[in-house]
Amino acid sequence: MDRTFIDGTLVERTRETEIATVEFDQNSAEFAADPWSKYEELRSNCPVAHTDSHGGFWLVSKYDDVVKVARDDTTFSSCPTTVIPDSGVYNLIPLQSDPPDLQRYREALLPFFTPKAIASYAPRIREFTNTCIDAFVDRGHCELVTELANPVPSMTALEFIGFDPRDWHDFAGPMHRLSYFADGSVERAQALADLEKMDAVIATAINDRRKKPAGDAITALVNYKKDGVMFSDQELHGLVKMLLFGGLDTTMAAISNTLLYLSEHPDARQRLIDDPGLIPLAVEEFLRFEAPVHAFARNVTTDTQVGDQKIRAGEKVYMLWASANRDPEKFENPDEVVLDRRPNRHLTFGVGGHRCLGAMLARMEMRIMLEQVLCRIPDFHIDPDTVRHPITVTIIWGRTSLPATFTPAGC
């Protein structure tokens, strides 16, 4: 076996198989402290490499290779899981589904994510946002994650799914601990226990809608029928659970990353204040620059090749969305935020058959929250020493605490 360090990256090549092996553990605090330099090393030295962490899996770090894997649902399956290490959260539909079931599930969900449906949520999102800001605008200080970035997308998701938005803490808490704490931690174990309780809440809601329909997503899914076939209880549970997972922590992470950047870069913030019409483009750039979900896994069904590496059936491939978003072959000055970047074909919402159905909703939530923050507390400042940064990148990348100060509304 050849062992070589290339720009600080340990690369091992087994002579018989020519497998490029690197040290990589996205679950570790060391990696979370600076994933970007590691991604750069991978793209430059071993764009398709193998790590022995968590039972072993392949890393795919360049844009074109990530797209190739993501578009091939036959060779690269999403079953039984898309997370490494496996969090123990099963039955997320359609995330953990393959064709033809994938198309059947997405067809049932599409009505909630049409442009018309998304537009109809805007007044409520703005109401949620302003209600949150109203609660702290006269104080001159707040915690931007727990008082804004977390409750707004959580309340939005709960309302259209069919739960009381006032109960957002009960749903966001367990998911937050699952997303932001490493596998094997006490917090992750508590999250898994709490999620069992949430599973019971979902099951009760499904049964209740059968008896008493309501104008929400749960009712629509309970009554959905394709070719005379309705969803089983297991399928319904997975669909509702995925709507919750997709609607809460991811948008929270994206807006928290954005608010921190704007606090640290007052010139960029002032530019958006002076030209609010630029906010939609800026949202795309913030999503590219710090993707709230760094990667998803696929399970290899047949021997194949990605880049110069032969990958065998039964192995796992980890698509590094966040690394692909900073591929210099696709993005000029990829490590810089360019507020009006065009084109901006980032992979934050995925690509192919699994592209995120909620992308338009997430964009709108970010846009509305940014508009209101820049209008109502435009001089907000986050002390960098108080920020709580990610300690693992297993699922979500986002800040979990952003204490901020600003000029009170009454001044």
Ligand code: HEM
Given for the second form:
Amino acid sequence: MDRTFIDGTLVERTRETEIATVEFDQNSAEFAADPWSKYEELRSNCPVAHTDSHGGFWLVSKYDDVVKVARDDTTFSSCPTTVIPDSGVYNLIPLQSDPPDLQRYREALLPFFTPKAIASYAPRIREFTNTCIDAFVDRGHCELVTELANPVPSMTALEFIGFDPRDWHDFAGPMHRLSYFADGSVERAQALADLEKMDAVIATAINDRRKKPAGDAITALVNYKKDGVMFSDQELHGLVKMLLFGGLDTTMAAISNTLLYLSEHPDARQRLIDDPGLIPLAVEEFLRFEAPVHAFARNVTTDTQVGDQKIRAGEKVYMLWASANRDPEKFENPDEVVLDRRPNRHLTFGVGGHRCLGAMLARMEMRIMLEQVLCRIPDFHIDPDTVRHPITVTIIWGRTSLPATFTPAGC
Ligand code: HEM
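Form predicted together with this ligand structure, per the form predicted on its own context:
Let us now look at the entire complex, which starts with that chain.
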């Protein structure tokens, strides 16, 4: 075995197999403190590397390699799960499915994400945002995660799916714990127990809509028929559950990361205040800069090769979206936020057959929240000492607490 340290990364190459092995644990506090330099090391020293953590898996850190894996649904399967370590949450449809089922499921979900459907959610998103800001604006201080970043995406998703947006706590709480606490922690165990209760709520809603249809996504899915075939109860359950998992914590994390950046960079904030037309481009850049979902996994179905590494059937590959977004071969000055970056083909929403269905919705939620924050509490200041940063990177990368002070503006 050859062992070398390259820029602080231990790289081991076994002569027989030529496997590049690195130390990497995305659940460790050390990694969460600075994932970006670890990604830089990986990209520079061994862009496709194996780690023994969590039962062993391959890390793919460069843009082109990530795209290659994500686009090949045959060699790289999304079943049974796309997270490492296995979170124990299954039947997420279409996330944990492969073609041809994947296309069948996505076709059924597409009507909720057409440009027309997305535009129709806009007034309610603004209303939810303003209701949240109304609740704290006179106080002069707030906690931007629990009072804005968490409720707005949660209420938005709940409403179009067909749940009461006022119940957002019941849904967001368990997901939040699942996203932010590592495998084996008390909080994670509690989240899994709470998710069983959520499963019961989903099952009840599906049964209710069969008897009493409503104008929501659950009703549309219950009645969906393709070539005369309807979804089974289990499929319906998985589709609704995935809309919940997709819609809540991801967008919350994205807007929390953005608000922190703007508090720390008053010039960038002022530029957006002076030119709100720049907000959509800036949203894209914030999504690139700190991808709220750092990575998803695939399960290798046949022996293959990624980069210079031979990977065997049965192994797992971890596509590091967050690292690909900082690949200097694709993005000039990747570690800088360039508000008007163009083009900006980041991989935050994935790529290929499983590309995020909610991307346009997430972008719109972020734009509306930013517009309202910059208009109503433009001088918000987040005290860096009180920010709670991720202590582990399980699935989601976002700030969990952003206490802020501000002077209410008259708009
Ligand atoms: C900033 C916010 C968001 C981020 C970063 C994000 C990220 C992602 C990523 C990376 C994937 C690809 C998964 C893969 O390749 O295995 C995905 C899939 C998905 N997302 Fe999102 N997402 C966001 C918001 C949303 C929203 C708001 C919804 C809907 C309410 C949503 C619904 C979905 C669904 C249904 C899938 C599964 C697609 C499939 O497997 O075919 N996402 N998301």
